[in-house]
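For reference, the chain that follows is the form predicted on its own, supplied as structure tokens.
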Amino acid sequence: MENKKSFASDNWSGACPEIMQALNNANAGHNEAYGELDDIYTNRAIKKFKENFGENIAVFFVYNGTAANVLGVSHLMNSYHAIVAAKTAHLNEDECAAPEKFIGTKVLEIETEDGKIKPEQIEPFMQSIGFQHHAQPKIISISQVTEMGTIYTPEEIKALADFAHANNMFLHLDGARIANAVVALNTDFKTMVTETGVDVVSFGGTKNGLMFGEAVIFMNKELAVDFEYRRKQGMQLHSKMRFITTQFERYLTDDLWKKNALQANAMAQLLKRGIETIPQLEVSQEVAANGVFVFMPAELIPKIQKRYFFHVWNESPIGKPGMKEVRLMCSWDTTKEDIEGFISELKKS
């Protein structure tokens, strides 16, 4: 059976060769478990994070993104608090109600066309503060890149952080695709996160070449007091921690994260240009990072999915009869030939 590349998700790609080599290197001999003080791999990974985000951070490694999101925000709130997020946010729609189950908290949704939220959209929820009958807003959570493929600028992030802190709240950044956002804006992690006032970050890599693992970064280490116990209680203290942390050390060395993200983003732009040559298709969202959203005739979708799988994002987009909105994701290993093959298939169908 022919193994065609998928445009379903950047999670569908494998681990990049550099990460596989790092895992193989870490597999030799014995090493202290659980990321304890003498774990050389974990120490080196934390050093890399401090080089990129600053010295006053606290970094904890977990297995997956859901855990990073839920544990990260849970450490800064109580069950009577609420999380404010875009309706499309992963924390809201794609965590199988994990925040509700494990924190007991409420998620306050904001409808948004582009996946981004603004301070003025949060303002109405402030009326609940101090009213004992309502959940108390405590966390603003944003995704970078958003689930609609859009990107917050550092100025937009700072505005949200300033709003949060003025209202005794915290700002959480779900950075599953943070590398794609940083390279798209030609900036760096300090400018996008440290200097804007973000409080806690879920730093992902599995969508950009890692095999598994996520980092929870508290931008002020004082906020992280006792988080190690929450991680353990949350069943996310990995025994052979070196196999998570060696990946992050290599990922943050020689700009591997940047190389992978640049490739994915460049292929998304190439895909966008190809789609724009096909009259029956219409790009539906700004292509800012590695995702391309497209209005596609409903009858065309199952034909193309037989060879190149992708997800339908919106079954009934308003004002587009007979069309569905699909999401096409490019990965660190997507090539020009992959794009050309996909566009050729679309033109034939």
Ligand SMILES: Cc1ncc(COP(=O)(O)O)c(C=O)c1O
Second form
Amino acid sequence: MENKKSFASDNWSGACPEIMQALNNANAGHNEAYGELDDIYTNRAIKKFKENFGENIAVFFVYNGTAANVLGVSHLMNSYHAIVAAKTAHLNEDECAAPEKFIGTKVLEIETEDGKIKPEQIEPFMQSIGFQHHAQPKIISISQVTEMGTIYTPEEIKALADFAHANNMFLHLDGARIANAVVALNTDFKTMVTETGVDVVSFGGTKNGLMFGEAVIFMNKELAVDFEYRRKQGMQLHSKMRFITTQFERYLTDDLWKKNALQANAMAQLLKRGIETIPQLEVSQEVAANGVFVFMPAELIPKIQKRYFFHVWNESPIGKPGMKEVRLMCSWDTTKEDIEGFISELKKS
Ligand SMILES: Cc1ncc(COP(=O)(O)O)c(C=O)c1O
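Next, give the form predicted together with the ligand, keeping in mind that what was shown is the form predicted on its own.
Complete assembly follows, chain above in first position.
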């Protein structure tokens, strides 16, 4: 039986055919384990990352996004340091307190309307610096795309990086959906990340066509010294490393990442236009990438979810009685027919 399509998350989709092919090709014969020395797949993937982000980076591969976030930032801080992030940040709300457990850190959260934080919202936390009773802010963490489907411009990222560095802090970018952001702004990784001053990136691919795997990129390789030990101690060193790195090599070849992200983003725009034709629905956030947030009458939600599953993001949005805010995610494999089917289901209900 064919799996039903949904709008639940971009990791409800499978791996794209090009990635499956790459995995299959890498399956032949023996290859050095753990990504060491002569592992051709890992070496080629690292070369691709350097082409996209610059030669001075150090890149390490892990299993998932939570580990990339936790291990990446943990390398730049101590347990008495704090991470400043939007309240909605995955690192804050959706990692089961892994940063708190594995780093021992405190996350200082900022309430936002759109998932984005600004330097002036971080400023008040600076009062803690040098005060021995408070955890010391050390990392600013942003998500690109944000958990509310919005995007930081390179100028906004640079302002945060400048603020971080002026205060002896680092900027972490959770790029679980970085490809969707880069194509939405019609830019490239160097402009968005290397030239803005980001210090460490969690580079995702699973939401955009990979089967699994994430990369931690230190934008200055000197910051990465000894990270291999932290990754191993953090239980994230994959022995058959080629199966992560062959995926990234393929992903960064022939613009596969762009093709997949452009499709997901285009479908989100189509979905937004469809939603706008239905009077009782209201798009609640700017549709910048592949997510569409919508105020939906509460009684409608379970009926539609039976056919097309999606998540409720906010059970009781302020000023919207009887409504819930839902999140509709498009993926690399979302089609025009999926959108049309979903819109017609909404119109029927
Ligand atoms: C913004 C963001 N960061 C990171 C992740 C990665 O999480 P995981 O550990 O499930 O790979 C996700 C996945 O939902 C996410 O949405």
